[in-house]
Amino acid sequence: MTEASLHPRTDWTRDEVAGLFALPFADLLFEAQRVHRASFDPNAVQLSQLLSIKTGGCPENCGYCAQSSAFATGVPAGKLMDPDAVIAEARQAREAGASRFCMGAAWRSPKDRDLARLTTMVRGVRALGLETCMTLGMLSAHQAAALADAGLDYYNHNLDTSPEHYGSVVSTRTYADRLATLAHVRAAGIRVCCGGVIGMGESRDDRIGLLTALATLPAHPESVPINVLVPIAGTPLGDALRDGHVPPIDGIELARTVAVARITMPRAMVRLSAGRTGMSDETQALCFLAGANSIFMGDRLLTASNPGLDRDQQLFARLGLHPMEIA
């Protein structure tokens, strides 16, 4: 393991994650290949399942979600699922061989009344073996303590894109606000996992401060999510993919991304995330050679569709890829 891996870097400029972003393709996926295989097995990627244990109703306007209640997208309000539930879902997603299970809920932040079922549900899934992870919102300090205590492994709060960019996607919430609850997660002791949503309409430029925002937290994510925007009728930027009006990523521009990302952040687990349902088995492949080495398994992502397990067995096998073991 090298120095760099060691200590990674939070000190990244914008300059600096642009000219990675500007290098030749075959220069930045060699670079991203060194890196990564400097403190990860190259062809191990690991397996995590995600359930919505609270669906729809939330009062946030993120533009690219079926859940918010601002859009009309057919996605009714739901209440809070039962931890018994809960936990045999995760049962299931063990034995289809994820190492995390990840609970989310469609929500501006959790109540205070919540937190008995949540804590439950958190010692039950770690009662099984697997690493832990939710996403609630935002987190006071207080709350991020109390799923602390019940042994949360990790709490998910994208930055979801550039701080110029971020005026265009959602307004009923701030970066800042976004940043507060990162520092209360992280004061508690949670790992934290953050990334963001490409192809939202933004610039390259954004792609950029996006990672850099990313890259110069006081302490990397150690996991971050890389999800592609998939276009959901009824939610505005859905919408204006589909019309026309929002420009597709591409696979190239993807693994840049992806590669940026394991550069900048080398000992974070880089997630393909949201959208593998539009990508090619050839996309997919880039991106595990960019670095990335984690993914969603089953065939839903809260309300977004996802490839099937016997899919990504397949393209495991092509691959030479095999499920990353918890260490």
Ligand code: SAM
Given for the second form:
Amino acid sequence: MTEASLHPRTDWTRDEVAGLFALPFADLLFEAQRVHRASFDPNAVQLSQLLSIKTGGCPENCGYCAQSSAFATGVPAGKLMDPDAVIAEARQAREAGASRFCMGAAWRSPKDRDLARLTTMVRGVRALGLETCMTLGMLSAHQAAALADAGLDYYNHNLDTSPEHYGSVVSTRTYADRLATLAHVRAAGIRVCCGGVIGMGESRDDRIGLLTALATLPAHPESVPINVLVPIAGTPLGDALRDGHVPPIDGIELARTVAVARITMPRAMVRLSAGRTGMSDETQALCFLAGANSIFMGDRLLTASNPGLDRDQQLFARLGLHPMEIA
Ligand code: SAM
Ligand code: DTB
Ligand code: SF4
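Can you switch from the form predicted on its own and show the form predicted together with the named molecule instead?
And the full complex, kicking off with our chain again.
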């Protein structure tokens, strides 16, 4: 193993990241493949399964989100699920081939009174032999420590876009709030899952800013989800895309984004996350070539649909891909 792959760089400049984006496509994909193959089996794709453990009624106003109480999306507000029901869903996910189970709650942040139920979920899902991930909004230091103590493997908390564009996506919290939670998660010893959303009408410069922010965190996230906007009717960003006010992201620019994530964060799992239902097999193939090595499996994300097992099995067979074992 080379020195560079043991200690991936965290000093990427925006100009360097812009330079990667601007490479001829073949050169960019060749470099992404080289970097990918230095650390990973290029034909292995990790499978995560999502479950919404508390749906809707969220006080935040993220402009893409079906679960914000600020927008009329038709998603009713629910209560936190019972741990036994969550663990039963996790067992089914394991039987379907998942290696990681990601539990998402539509909260600004958890209440301390929820911690007992959350830690029971972590312990129960872990006991099944699955990796555990949660995404619950902002965490305080002591909440992160309590989840770590229960054995939580990953915490998902996305930066979503560049620092400059963030205020156009959400106004109920700041980039600095996001970074503070990420620091609490790291300090507690939980691995970080942090990425963003593209196709929201942002510029390439914003995609450059997002990847530069991720690749210059004190340590790279272990997982980097690249979500493509799922246009939810009733949300400002979803409606802008549906009404044709912003163009959909094209497959080549998506593959470029994945490739730059792979090159700048060589050891991270780069997840082709939301938005796969709208992608052709060819676009997804380009993303795997560009270094994506993780997906969400199953026919549902949190509220939105996902391709489902049959379509993904066909895709994997066409491309000679196989599920990655837990390390
Ligand atoms: N409430 C928590 C939070 O925001 O941190 C966790 C759940 S939130 C749904 C997790 C992430 O999913 C968001 O940060 C965003 O990146 C992504 N996401 C949500 N809705 C999406 C959509 N319609 N299309 C694409 N990505 C989306
Ligand atoms: C992430 O980056 N993507 C996932 C997970 N983290 C929690 C969520 C995608 C949500 C897609 C929209 C929905 O299902 O409502
Ligand atoms: Fe709430 Fe998360 Fe949706 Fe934002 S993305 S509105 S914080 S559930």
